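Just one chain follows, in the form predicted alone, and it is written as structure tokens.
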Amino acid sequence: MSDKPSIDFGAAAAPAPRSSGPRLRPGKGLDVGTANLLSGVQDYEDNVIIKVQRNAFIDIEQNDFTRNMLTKMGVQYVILNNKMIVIGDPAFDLANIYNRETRRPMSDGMISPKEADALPIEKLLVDRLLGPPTCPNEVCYYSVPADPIDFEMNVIYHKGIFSDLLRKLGYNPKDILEAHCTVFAELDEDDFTGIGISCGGGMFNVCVAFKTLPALSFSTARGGDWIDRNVAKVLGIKSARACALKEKGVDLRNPRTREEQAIDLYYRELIRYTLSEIKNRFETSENMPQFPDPIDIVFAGGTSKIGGFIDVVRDEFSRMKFPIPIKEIRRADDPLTSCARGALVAAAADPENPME
């Protein structure tokens, strides 16, 4: 008997058909996030292209009437082990609906242990979002966490379950650091020298690099949920329901409801932390390189697309003695796509690609 878990397709989520479109050249980018994933690829008119996709599923009762509710209403979802399951972003929208928490397939930026179907459904969202490779070996570049230096976790686990998804789907796959894909993406204009951090659902990603080296790379066990998962504490909620209310339009520089000051609250603690982390590093790492100019500190990610973000971050970095010049500190211009845009561009030059 097979261990292998029984999936099939709903009307609405059966795997759309691939269409012409534009040409579109070897290499991918995969942001592999907690709260979403994202692909990147570029076709043959330079126009970059970028999918999301919420990381996330729910399940519901299995009878006729949900099933041809969500096929007429055009809801993705699959029978996974005689399970009715939502993946995607009407997971999230069904969650707020009922009020209940989605399932995640990742917890803490990598694939959860506790999660028995997060495997199957990783696979479905990622062979959604990259399609089939455009030629045989395409290179695909995905997102993987630095080792946290506030939790016992390893990535070793994590980095080969995706690889070896990436690799039955017909790609060659290659890793590369969160925050380093922040490099790649916002620090094209200084010589890829600077500070990248990835502020995702799960983790802070830190990486400092000199000329495209990574010289330091770490990451914290605090993230997005972090923030929902203390301010549903303290209200009473949900949350799914935290997050929604973070998402909704919260401005950091103008808390307007109690539920807005304790967001504002969270994120200006985890940001606090964040820094000073970095600084603690640079003070007491080895072999940190010589920066002969200031440099740039820049953030991504979708903890940090938030109103007022970055003007909180330059009144907590201002209360701080930083061991170097820092030129400017800024937020991406695309801080959701920052990830995959910046594992695309590692795809793209990558030697093993294959040339068309």
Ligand SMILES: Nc1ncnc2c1ncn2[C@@H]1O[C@H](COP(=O)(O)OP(=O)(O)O)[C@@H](O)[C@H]1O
Second form
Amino acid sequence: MSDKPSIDFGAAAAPAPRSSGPRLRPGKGLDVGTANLLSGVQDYEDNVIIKVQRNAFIDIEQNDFTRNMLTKMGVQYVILNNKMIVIGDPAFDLANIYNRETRRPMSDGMISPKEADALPIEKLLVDRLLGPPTCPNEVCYYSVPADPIDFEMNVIYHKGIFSDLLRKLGYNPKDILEAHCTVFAELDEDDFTGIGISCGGGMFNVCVAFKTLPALSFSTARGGDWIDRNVAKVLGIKSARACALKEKGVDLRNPRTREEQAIDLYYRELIRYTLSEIKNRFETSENMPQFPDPIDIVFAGGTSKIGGFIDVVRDEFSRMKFPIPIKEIRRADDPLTSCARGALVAAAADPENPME
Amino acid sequence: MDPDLKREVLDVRKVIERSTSKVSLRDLEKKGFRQVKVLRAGDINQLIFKAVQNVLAKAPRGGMDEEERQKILQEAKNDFSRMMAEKKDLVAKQEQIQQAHQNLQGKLTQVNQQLAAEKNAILAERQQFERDKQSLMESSLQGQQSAAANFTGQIEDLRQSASKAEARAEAAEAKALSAEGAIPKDEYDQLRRRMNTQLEDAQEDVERYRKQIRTLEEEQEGQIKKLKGDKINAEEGESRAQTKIKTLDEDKTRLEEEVSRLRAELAEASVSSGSGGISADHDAEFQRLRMEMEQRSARMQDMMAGIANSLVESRSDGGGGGDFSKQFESLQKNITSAMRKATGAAGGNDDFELTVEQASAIFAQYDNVKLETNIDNVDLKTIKAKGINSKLAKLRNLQRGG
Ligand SMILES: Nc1ncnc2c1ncn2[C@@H]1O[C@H](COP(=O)(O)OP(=O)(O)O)[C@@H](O)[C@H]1O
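Would you generate the structure of this protein in the form predicted in complex with the ligand, following the form predicted alone above?
Zooming out: every chain and molecule, the one shown earlier first.
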């Protein structure tokens, strides 16, 4: 994701032949996020290669000039129903320039039944991210949201779309909870025991795991978009603009402007809400495992990238009586790629995945 | 120069010309003139003009005074600039009207295209609906027939069993009767008792078979009734869908009428180029029209999607041999909910509740669509991340129960 919302008019992207990079091990991970789609693969030198595609688009006037211009500028587009649809980060830039909202194939973490253009675009994006399987029946884990506690959604539709899509690409598709991916990616030192929280655009996903197995998982409909929406509302600006402000590099420990204060306010509210929901679940769930030792809480996802995030979490955490002892609260080293890496771990370890 | 004044001057010149006589140069020389001062006609004119002006200026009553002159001059100037402004205005208005005209034409084309596209979509959707309905009906008929044949076969079997049992009973009776008297009494009684139990058994069998036949017949009747009911339900649902399509059609006709009305207005507007306020009115009208069209097409899309879904569903349930009442039920339910959504009735959740099969069926329509895109020509953002081998080793170890 770009830190500065700008279109680089200078850099002409050379046409990229479909990747013929290093030889890859079988097994792929796909992070199906509201804001970003990421794929994760492994080569034979213990490198993980992550590809990122911003999951947003905007439609603009179509003509030959823009078509050529966009390709020269390295901006992806699709012509669909006679509309020119710009995909990815530049959609955000264009939204900022035109003071419009971007369109999202997914809302609240799920493929949106209301975005009629979403399906073919999503198909294209996934195809481009994953490429063909390296061997027949290669396992691909794709992330799905956990059952939400604060809104209704149809995960089946979502799962159906993606498993169908992956199957048609030649993969053996398997779904995995988004926060379970966080556990696979970040809690190996603790035998995959602890609490993983994935802080995405559309939602937050929580997974409490005991020795790799999810014991409790749920999601909430509040995430980065929720912050954008609310900040936009109080400041009287568009969400895309609020998002750009937020991603520009705010430090929650030291909000300097009215805008940053608004962002801080909603971040705190979001964190408080999430922690207290986990607490509630711990207190009301019956079959929670007994953790012999204190556990870690680890955060991942783009929304956790803001400066001072963990400080605010610790601050809010200290104000509540949490039902189990916590050893450490930390953020994933690379929060954006965590889910894709976790899904990749799950895929590579799956007994159905063809061994090389 | 003021044209009136000029005329006066010319008149004066004429007077002068008439009152002078021509003398030849030779005669002048004879009279001792060596040099002659020559006054050109233009100079004379100038002089006379000045003189006249002076006279006019000095004569208090004879001509206009300076103030009056200035006033008249000013009026003339004002008149002139008013005329210029008017002309400019007129040109601008003409341009405006031309622009409005062009805008309207563009919008009309757009609306027309939209209409045509919608018309085609409805047509295609309806044809598909008809085809699907046909195959659904056919498969239901087949099912009904095979179910009936099945029942009939069972009943026939039971009938045969019953008559066999009856025959057995009769045979036993006959045996008992024929044996009477031919054998010793106690032996006969024993035989009789045995025959009687056999007879009772056989009669019980018959009774049981009869009962089974009755229940089967009742069941069959019920089943047929239900199938008929289902069919009626489905037909009702379908006729409601047809009605909806009809109202949409009517909507469209109304819209088309409105378009032609607008077109007429447009034509009129371009004729009476004087009125400047038309473009705003038309814009508002078009805005409204566009909005209405968008709303309606959104609703229609919802409904079409709903109907398509119900068809997808009934198809994927496997036409023929399946549970038809279930098929009809789901068709019914889906059409109802599609209607509800389309008509905007309260209480509707506007997300589709799609199953995996539906999702896949819906996706199928994009399978062969070739989109124009440069997506393959643009590099994706790629990140190299830390390896996962140690994680994998740990995980495999745990999975093995380590
Ligand atoms: N540097 C940043 N600071 C704050 N928020 C960020 C930053 N970078 C990304 N985000 C936010 O993270 C969210 C996307 O995170 P991501 O993990 O990709 O979500 P998803 O899993 O839903 O795709 C967006 O709301 C985005 O605005």
